[in-house]
Amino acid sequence: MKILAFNGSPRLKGNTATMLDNAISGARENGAEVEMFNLYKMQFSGCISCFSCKRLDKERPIVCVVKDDLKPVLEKVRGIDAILIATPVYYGSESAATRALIERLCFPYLNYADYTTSHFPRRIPVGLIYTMNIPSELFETMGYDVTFGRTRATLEREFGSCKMVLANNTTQYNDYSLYEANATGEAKKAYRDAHFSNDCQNARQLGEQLSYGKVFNA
């Protein structure tokens, strides 16, 4: 079993990273392995609209063709056998580096001439992991399950089924008296001290379900 996991927040040891390293530590523990990738440590872009993998002359599979950092890395999704995609949210979406991901990720595989047909040769899971500032009832006024609704929905399509874990009302500030916020350093850490706990164990059970191999049950 073989997972491919990707970091795709600039803070190497923040919410995000933390969600994600009780995911990498489920799957472990049930015998996977894993290589995770820090995407702000790498050089890359999102597509360029070269329109290469959508040549008629190539032979499909096809990896997008871009040399870059995350070329190899994408050569890897060939053999796995699941993906784990970790993001902060920015401006009511996932980071920029994670968008970059998903576009040079899922393109390649989207099929121009039938999309409910995927380039990629069999159906793999997907877990995603969302760390958010907004509270959770603020969720859908947000119209962050449209947004995040349409990329779980692109990597069903591209890939298998798509499970996603949520964090919300994160804690963004060692010291709020510092900065701008709309809350308090101790309404946040209150909170998260209620309830980022639970929301690791739910990222472990994530890594868990994604080392079985096997898609999500719709």
Ligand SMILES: Cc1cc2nc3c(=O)[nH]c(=O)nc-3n(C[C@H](O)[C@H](O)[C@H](O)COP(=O)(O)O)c2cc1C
Second form
Amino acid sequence: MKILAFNGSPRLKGNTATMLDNAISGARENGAEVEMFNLYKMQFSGCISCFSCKRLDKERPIVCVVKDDLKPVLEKVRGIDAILIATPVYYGSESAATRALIERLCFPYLNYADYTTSHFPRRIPVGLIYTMNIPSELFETMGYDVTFGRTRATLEREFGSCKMVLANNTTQYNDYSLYEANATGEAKKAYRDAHFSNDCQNARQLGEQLSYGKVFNA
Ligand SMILES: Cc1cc2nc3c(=O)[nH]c(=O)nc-3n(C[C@H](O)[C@H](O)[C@H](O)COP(=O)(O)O)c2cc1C
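Now the other one: the form predicted in complex with this ligand, given that the block above is the form predicted on its own.
Whole complex next, starting from this chain.
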């Protein structure tokens, strides 16, 4: 049982990395082998629209041909049993590095001639973790359910199934008195103390579920 995990946050000890660590622990405790990549430590771009992966003279499945730090990682995807992606929310979407990963990961498996099928040869589960500043009450008002639902649908189409876990109202600063903020450090701490360990527990359960390598039920 092999899982590839991606931290899409530049902060290597932030909320996203903490949630991801919990998910990885949940998977490893269940016997999975997990390899983790910090996307902001790697040099790579998003899709460059070369359409090499859409050439008819190439045998499917095709791995993205762009040569950079991501290429050897994408080559590993052929042989894995689950994928775990964790990202902070930046401007209502995934971080830039996470979006670049998703483009390069998914587009070669997208069947441009028939959107109902995927070139990825197996059905595997994908775990998607988001951490964000907004409180959960604003999640739908801000349209995040639609935006993140679209990403989930993309991953589901190419790989079979995708489950999301969220952490809201995250703490960004150690000392809120030093930075611009729309909340006090006390309010943030109170929310974190009440909720973040539960969010991490949800991430841990996601990791456990991924370690079975079975697609999630709809
Ligand atoms: C450039 C930038 C843009 C952000 N945009 C949003 C946003 O649109 N919505 C939101 O809820 N949080 C936003 N945030 C807050 C982060 O998503 C949130 O604090 C997250 O938990 C940070 O994760 P980290 O600790 O792993 O860095 C933004 C943060 C940054 C740095």
